[in-house]
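First, one chain by itself: the form predicted on its own, in structure tokens.
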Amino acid sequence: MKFWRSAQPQGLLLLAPALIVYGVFALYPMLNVVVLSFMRWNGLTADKVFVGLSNYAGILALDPVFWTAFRNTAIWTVLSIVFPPLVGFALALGLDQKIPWRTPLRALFYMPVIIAPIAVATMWRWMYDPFFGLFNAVLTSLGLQGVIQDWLGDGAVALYSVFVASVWQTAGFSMVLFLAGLQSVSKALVEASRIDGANAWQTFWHVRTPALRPTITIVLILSTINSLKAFDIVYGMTGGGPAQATQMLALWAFTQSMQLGDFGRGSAISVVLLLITLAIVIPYLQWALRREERVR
């Protein structure tokens, strides 16, 4: 008790820029977007009128966008925390191993990372650029005219061929997680386990996986949070177009208050979003760690 007193104030010491930082750019934002949430407001003048829950009867009820962009979102979300992982889990799986140029392979994969997304979606659109494109251009030298889209304009493709840009910049950094994961997996258990007998997929399965889980759970989660807010590559590439078909209830958000001036409707879409991010990752979160607390 007499460290615990006398740690305390010094903790707290340590803590309180981080808090305040937190506190001013975080946390008062969010509350005041759950305060805007009630309220109709354009932005632009100084009063705020009280609605209620107008705004959220809108948007559930009257709003049809809405409804396509939750379906967008929620699909965006399962894709994101199935194939960036494996992507990311894949490479660094083989980039563990002793191979030639490991180190600028690795620095080659995680470069999208640091790439600005707006840059990123130029670059796809480009590509993806129905005359102009590199992969309709690809296609037609390979003779394959039949499979040639137009990969942004056409709705049934065009959310899958954003994604397919969003899992080249984004798995990279779960490759980066799971190898730092690998590597912190002990030596000694690898060793034992080989002279036990067991192969390699056996060594695998029952010495780095069960290591891994931690690892697992952080970016299964970061997978989640990082889907449900995409905002950036979307807007840059279709804008949410065509006809609503890639439309994500971040960018809805973004368009209800930015673009068209209602900022208690955006902030209603960005309460949900927050709710949802919530009702997802805090009940994984907490089964994760109970489970982690069983294994040990």
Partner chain sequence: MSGKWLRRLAASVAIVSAPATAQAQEIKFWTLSFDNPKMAKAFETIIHDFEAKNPGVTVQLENRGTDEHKSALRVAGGSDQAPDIYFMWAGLGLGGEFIKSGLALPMDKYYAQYKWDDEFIAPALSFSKQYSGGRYGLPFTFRGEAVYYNKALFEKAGISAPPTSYDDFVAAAEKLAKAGVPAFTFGGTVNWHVMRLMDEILEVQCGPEKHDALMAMKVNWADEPCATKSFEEMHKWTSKYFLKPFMGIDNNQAFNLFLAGRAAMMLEGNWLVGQLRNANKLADYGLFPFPGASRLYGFGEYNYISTKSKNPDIAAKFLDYLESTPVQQANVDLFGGPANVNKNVKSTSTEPLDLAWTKIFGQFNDVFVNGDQAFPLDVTTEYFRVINEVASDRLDPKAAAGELQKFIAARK
Second form
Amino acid sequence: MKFWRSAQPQGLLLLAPALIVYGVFALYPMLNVVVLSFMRWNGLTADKVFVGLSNYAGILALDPVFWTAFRNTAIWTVLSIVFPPLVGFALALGLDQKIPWRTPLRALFYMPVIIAPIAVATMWRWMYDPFFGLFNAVLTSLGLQGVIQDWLGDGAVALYSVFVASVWQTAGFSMVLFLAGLQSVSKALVEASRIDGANAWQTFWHVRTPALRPTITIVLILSTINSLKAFDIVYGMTGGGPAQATQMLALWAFTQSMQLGDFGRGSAISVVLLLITLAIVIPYLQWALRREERVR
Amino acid sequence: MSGKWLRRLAASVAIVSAPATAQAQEIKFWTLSFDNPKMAKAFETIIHDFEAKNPGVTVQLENRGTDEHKSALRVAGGSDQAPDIYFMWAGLGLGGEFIKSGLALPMDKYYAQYKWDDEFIAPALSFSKQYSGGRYGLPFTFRGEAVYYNKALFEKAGISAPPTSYDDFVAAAEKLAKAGVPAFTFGGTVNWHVMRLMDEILEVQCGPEKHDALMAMKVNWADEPCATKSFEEMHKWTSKYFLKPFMGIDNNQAFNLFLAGRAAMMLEGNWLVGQLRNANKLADYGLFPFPGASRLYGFGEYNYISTKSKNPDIAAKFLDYLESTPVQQANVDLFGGPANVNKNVKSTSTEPLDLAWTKIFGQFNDVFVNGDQAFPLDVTTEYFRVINEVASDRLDPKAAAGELQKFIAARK
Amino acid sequence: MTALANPFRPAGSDRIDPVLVALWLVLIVVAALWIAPFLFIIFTSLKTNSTVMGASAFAPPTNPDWTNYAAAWTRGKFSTTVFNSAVITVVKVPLGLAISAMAAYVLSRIEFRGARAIFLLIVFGTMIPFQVLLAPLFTLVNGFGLINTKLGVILPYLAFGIPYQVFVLHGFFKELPRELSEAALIDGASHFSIFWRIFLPLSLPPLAALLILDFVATWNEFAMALVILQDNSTWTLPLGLMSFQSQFSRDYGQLNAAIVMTVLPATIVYMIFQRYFVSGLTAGAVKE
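May I ask for the structure of the form predicted in complex with its partner chain now, the form predicted on its own having been displayed?
Once more the chain from above appears, this time first in line as the rest of the complex follows.
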């Protein structure tokens, strides 16, 4: 019995703490949320009643906010996949050149990433203040009074106002990944293509971009996952308002459970968001594993 | 150096050994954050005096913003970390929710022991009697809400006397608009602020009985013409007579703008007198009840003892001390002034705004509470949403009552 | 800084490229936009309410009002929240790294049935937005009686930190030569001592990078703390700021002073350990 002689018990001991904590505090809640989504429970009393699919029917058919939150989450995800990576890519391209102050500029663009999202929310909420905030003051002094908005109070623009703050916070993240990717493109390859008579654009398009493909994939995947996590910044800037116009699935699930005391509906919303996440993430996981096998 | 060190050591030994002589008992008291620094000071003194009279007892005060306080209590209700005493609005939709969920302790025993029924004014006590399971909570304050106005701006618009009927009121708003002055300032991010105007308009348009039936969800909102009319009136105010923009600011910001003379009126409670006093602006403002409403808009604020309290007797003793005549009389301006809940307490203020409140409290026999205190939580959330949709021109006011009814009908 | 030797000159050329100069100017302008929020917040934090309401929003304060900081410090109970955040971070980050490293070692170096499945199960966790699980997490922590305790947030923090750390360290350990552990095993060393004596010292660079990333993540975490830490004596820095915003938003100078004080610690750490941030980010994502 090689099993008990040496490696296994030791391995088990080393593995156990991580496995237990992860199992209890990450996997179990994920299973529990599914169970709770079939219950009626106010979170306060002991009685939970099994109600079948009625929570799902409730959110899908009767809840006037669910589909707004669903739509906003979709819009937010798409925007998050497009804009922060684009800005980050542009910044990375620029900061990959031989220009002065390269390092401090990189540091500056990355800085918002390390600030607490709730602090970013508070900062931007103040900047968006319609009376004394930065934006409207700048617009007024430029003579652009017509452009002035109630940035966070107008349901038609509020989601995008919050998103701009999010771009400011997250673009640096994509930038750093792209910079790393750009630097990994072999100098020799670039040099060779130049000698072959390719102009800068051709070099960029035919040599550097293909080499960046893995980086691009990773940035897009991480942006997707992070966008589904959007909670703090919305909570801090609008709380889902005005009139639920910036409500998101994660925040609405929280509101239903923790503020309105309907754990069943809250859990059902969580399950919907989990399913969406899995639908996006599982293909990625398969891709990542194939890639790892290849590397091996 | 070493002498100081020794003294410190001795002091810490004393602290460590103190619980041995007297049973250490801690009362946790969760309440709202005080918008007035004097209130914080007053509570400090009250707690200090109470602790001195009751050795071994400590009272720990925890303050939160309005919405945080509500959600913290909800969470506390489900955990074993609840406070001993908590502040809550006494209406069925707020205080009542926590009573329904079992967080509040019936206090009949203490009502008998401390003879509280002889000590409080009747309208304030009424909120403790609305439940079948017993008496819950003890009155803390009684709040009335009315319209504060900027005297100079009224004068500028040529309004000589406060309006007394709803039509006069709209006419006054129109005059203000003509003079380039927005009538009202509200903060839309805290949903309950704009809601106040809707509540008042419903009271005016539907009358007390119908309004109560609507809030109790006993009649169909969509079938009541007065409900639809109210949303239309509401939209008239938000579109023509509000300081804009208002959806992106909170009530605090609105108050700053009111102080700065950017709008003529605010629909606020009697607590605003204290805030105006702190800002040294008392003389600039006047007060009148919402024109056309036959009842006073207001609510009771209560302190409840929690079922999770390990020392409910001491909690009750503290509440009795807090509401006692000497303590209330000493802080009368802070605890409601002319609207103090203790019937033995007399307001000494000669301040015109306080006198105006005394008059208003004497003028009405009946009270209707704020919408978020009348509705259950989920309906309140939807009520907020519908009002905000109308206020920001995203929902036709004609369809608003139907929208709200749709939600009410779909509830489990 | 090596680029500074010949700025604006593309590789293989010694002439200044005007396109690069233009690009640089654009970047400077964008950088000014990027830094504007910070300046605006700092300026406002030094103004009185009447200055904020009366004067131009982006004017620097003429006579700085430093009292906002002291007032916000007391009102926002910063001494409590900074302390709580510090304790939670100091306990959670090293502990999390230790158990992740142990697990990563086992999964990359000891062969046993199910290792692959366990690894996949853990990596799966990197994809799960825990924001979705706030209510069941609250129920769970409450079930353990840990609401309003530091342990009550540390345990879920650990659980949601493990996946990414295991993923990164697993990748790193895999690339270390096999002979390293095999030789030691033949010499009779236990896995504990191989992990402790050989692997841990070798993995200091990725550990440093993960340490710094985890510090920031833990320090800034808001949503989980929001549901688990209800008692304001247990609040962390982000919770304190949110509460400040909802209670004292009238006092513009103090609000902005509170923002500055919340943001400052992480910013200082970032300035000092800048290099590691980048390597930590790229370690897991792009290893080439």
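Computed from a predicted structure; not experimentally measured. Numbering follows the first chain given and starts at 1. Heads up, when I say rigid core I mean the largest set of C-alphas that superpose within 1.5 Å between the two forms.
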ask   = After the core is matched up, is the C-alpha of V272 off by 2 Å or more between these two forms?
value = no
